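Next up: just one chain, as C-alpha cells, the form predicted alone.
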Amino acid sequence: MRLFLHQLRADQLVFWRNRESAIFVYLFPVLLFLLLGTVYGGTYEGRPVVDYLVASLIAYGVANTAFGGLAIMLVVRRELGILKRIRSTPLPAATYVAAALASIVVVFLLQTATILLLGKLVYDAAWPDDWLSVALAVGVGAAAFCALGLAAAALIRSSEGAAAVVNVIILPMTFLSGGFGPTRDFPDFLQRIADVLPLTYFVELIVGIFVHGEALWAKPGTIAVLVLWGLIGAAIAVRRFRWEPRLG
C-alpha cells in the first residue's frame, strides 16, 4: 500500500506539472461545457437543455480522461523508455499500472465534481435524485474506458500519432454518441454505427439517471454492453501490452 500510494502521488504531481496533459485532459471538457452552456438554451423534450449538457459532458469527459489521457500517457512514457526503466525497479508491475489508473480516476472525479458546480452555479442546472446511481454509473464508465484506454496504449505504435489517433477516436465517436447534442435526426447509416459504440451507452445511462431520474439497475443491457467494451479492452491489453519502446 505504501508502495501504490507514493506512485500515486508521483503520478498525480507529473500531470498537474505537465500543462498541456492537464488542458487537454481536465480543462478541455470543462471548456467544452461552458461554451455550449453558454450557446445553447431552452428546453429539449420538457427539459432545460443545460441538464443534458451536464449529464453528456460528464460522459464525455470519462473517456476523454479514462481512455484518451491514459492511453497517450502510456504511450509516451513507453517510447521515451520510462516504463522500460520502471519495470527494472523493486516496483511491481501490478502496482505501477494500479497507481497510474487511480491517478486518472482522480482527475476524472475532479472534473465530474467541477462540471457538476458550474452547471449548478453557472446555469441553475439540476441535481440528479440518486447520487448512488450517478457514482456506480461514473465507476462502470470509468472502468470500461480504462480498459479501452489500456488496450489503446497496446496497439499505438509512436508517441508522435498518440494525440492523433486519439482525437481521431474520441471527437467522432461523442458527436455520434449524442454526447454533443441530439442524434434524432442523423442519418440512419450513422445512428447504426453509433449503436455499437461504448460512448452510446454510457451517454444513454448518464442521461437517464441525471435527466430522467432513473436507477441505474434500470438499464441492465446498457451496463451490459459497457462490461463486455470493457472485457474487450482488458483482453487486448493484457495480450498485446508491452512495457518496452516499439522499434519498428
Contents of the next structure:
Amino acid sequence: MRLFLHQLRADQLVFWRNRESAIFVYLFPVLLFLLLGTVYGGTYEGRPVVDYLVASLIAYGVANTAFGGLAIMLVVRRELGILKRIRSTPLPAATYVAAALASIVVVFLLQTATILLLGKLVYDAAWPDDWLSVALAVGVGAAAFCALGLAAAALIRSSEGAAAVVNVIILPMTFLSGGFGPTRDFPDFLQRIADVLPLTYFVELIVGIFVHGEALWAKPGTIAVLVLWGLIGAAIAVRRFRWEPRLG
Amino acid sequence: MTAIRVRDLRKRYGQVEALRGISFEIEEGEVFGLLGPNGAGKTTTVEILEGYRRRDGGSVDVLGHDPQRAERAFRERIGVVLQHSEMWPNLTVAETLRVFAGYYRRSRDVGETIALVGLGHKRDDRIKTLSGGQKRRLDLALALVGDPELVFLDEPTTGFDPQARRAAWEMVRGLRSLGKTILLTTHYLDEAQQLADRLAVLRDGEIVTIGTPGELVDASGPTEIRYRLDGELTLLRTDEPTRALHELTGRALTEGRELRDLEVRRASLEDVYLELLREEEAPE
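Having seen the form predicted alone, the form predicted in complex with its partner chain:
Shown next: the complete complex, the earlier chain at its head.
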C-alpha cells in the first residue's frame, strides 16, 4: 500500500507536469463541454439540453481519458524504456499497473466533477437525483475503458502513432455512440456498428441517469455489455501486454 | 564470496543460438568485463542475470538468487543501467531519484547520489534539458539510489565523446572503491582494459577467453624482435626475449654494426582481441 501510494503520487506528478497530457487528456472534454453548452441550449424532447451535454461529455471523457489517455501514457513509457527500467526495481509489476490505472481514474473523476460543476454553475443544470447510480456508472465505465486502454496499449506498436491510433478510435466511436448528439436519424448500417461499440452502452447508461432520472440497475443488459467489453480488454492486455520497447 | 556464478548458460531466439553454454564466476567487489562485438551475446547474458529474460539451459546464481524468479529481495540488491532507457522528460533529476528511492526499503540519500554522479548542478533541472552524457549519469544514479551490492552496466559509454568516456570511467572506479561488484559489457577494448579486473571475450555466444587483461596478453605467445640489417628487415619471434636480444645486440656490437629500426614488441591486448575475433571470420 505504501508503494502503491508512492507510485500514484509519482504518476500524478508526471501527469500534471506534462502540459500536453494535462490539456489534451484532462481539459479537452471540459472545453468541449463549455463550447457545446454555449452553442446549444433549450430543451430536447422536453428535457434540458444541458443534461444531455453533461452526460455526453462524461461519456466522451471516459473514452478520451480512461481509454485514450491511459493507452498513450503506457505506450510512451514503454517505448522510452521506463517500464522496462522500473521492472528491475523492487516495485511489483501489479502495484505499478494498479497505480497507473488509479492515476488516470483520478484524472477522469476530476474531469467528471469539473463538468458537473460547470454544468451547475454556468448552465444551471440540475444535480442528478441519484448520486449512487452516478458514482457506480462512472466507476463501471472507468473500469471497462481502462481495461480497453490497457489492451490498446498492448496492441499499439509505437509512441509516434499512439495518439493518432487512439483518436481514430475515439472520435468516430463517440460520434457513432451518440456522445456528440442523438443517433436516431443515422443510416441503419451506422446504427448497427454503434450497436457493438462499448461507448454506446455507456452513453445509454449515463444519459438514462442524467436525463431520465433512471437508476443504474434499470438497465442490467447495458451494464453486462460494458462488463463484457472490459473483460475482453483485460484478456487482451493480459495476453499481449509487454514491458519492453519494440526496438527494431 | 562469489557474487555471480554462471554454468553452461544457454539461450536461443528461434533458430539463433544466442548463448551456447557459457560459464564464468564473478567475485564480490570485482569489476568484471564482458567484451565482444555487437551481437556476441553480451546483452542477452546481462539481461538473463538481471532477471529480464529466461534462460533455456544451464544454471545461474546471482547473490544467492535465481534471477528469473524475479524476487523482490533480489531486486532490492541489484542496480541496473540498461543500454537504452529514458526517464519522464518533465520531472527534475531530484524528483526522479526520489521516485526511484521510494521503491527500495533501504536507499541512499538522494542529494548525495546526485553528487556522486556529478549532476549536482543539474538536480532541479528537468530531464529533457540534459545532454546525452548527463542522461547516462542519471541512469547510473538511478541504479545506485537503492544502494545495491551488484551493479550491471550495459555498454555504459556507447556514443560518448572521449572526455565523457573518461568521466564515466572515473565514476566506475569510484563505484569499485565503494566495494560494489560490477558487471559491465562493452565493445571497446580500451574500456575493458581500463576498468575490468577480469574480462571474458564473448564471440558468437561463446566465451573464447577469460582472465585478467595481463593474462590474456601473456597467453598470446612469443615476443617479436624486428630490426634491419644491411637494409634487410628481419623478424625474430622468441619466448626468451632477454637472451635473444642480448645475443643479437652483442653480436652487432662486436661486429661494429648498427641494428636499424630495432624494435621489441609484445602483443598488445588489442592484437590479442583482434586475433580472437579474426578466428570468427575464418571458415570452419
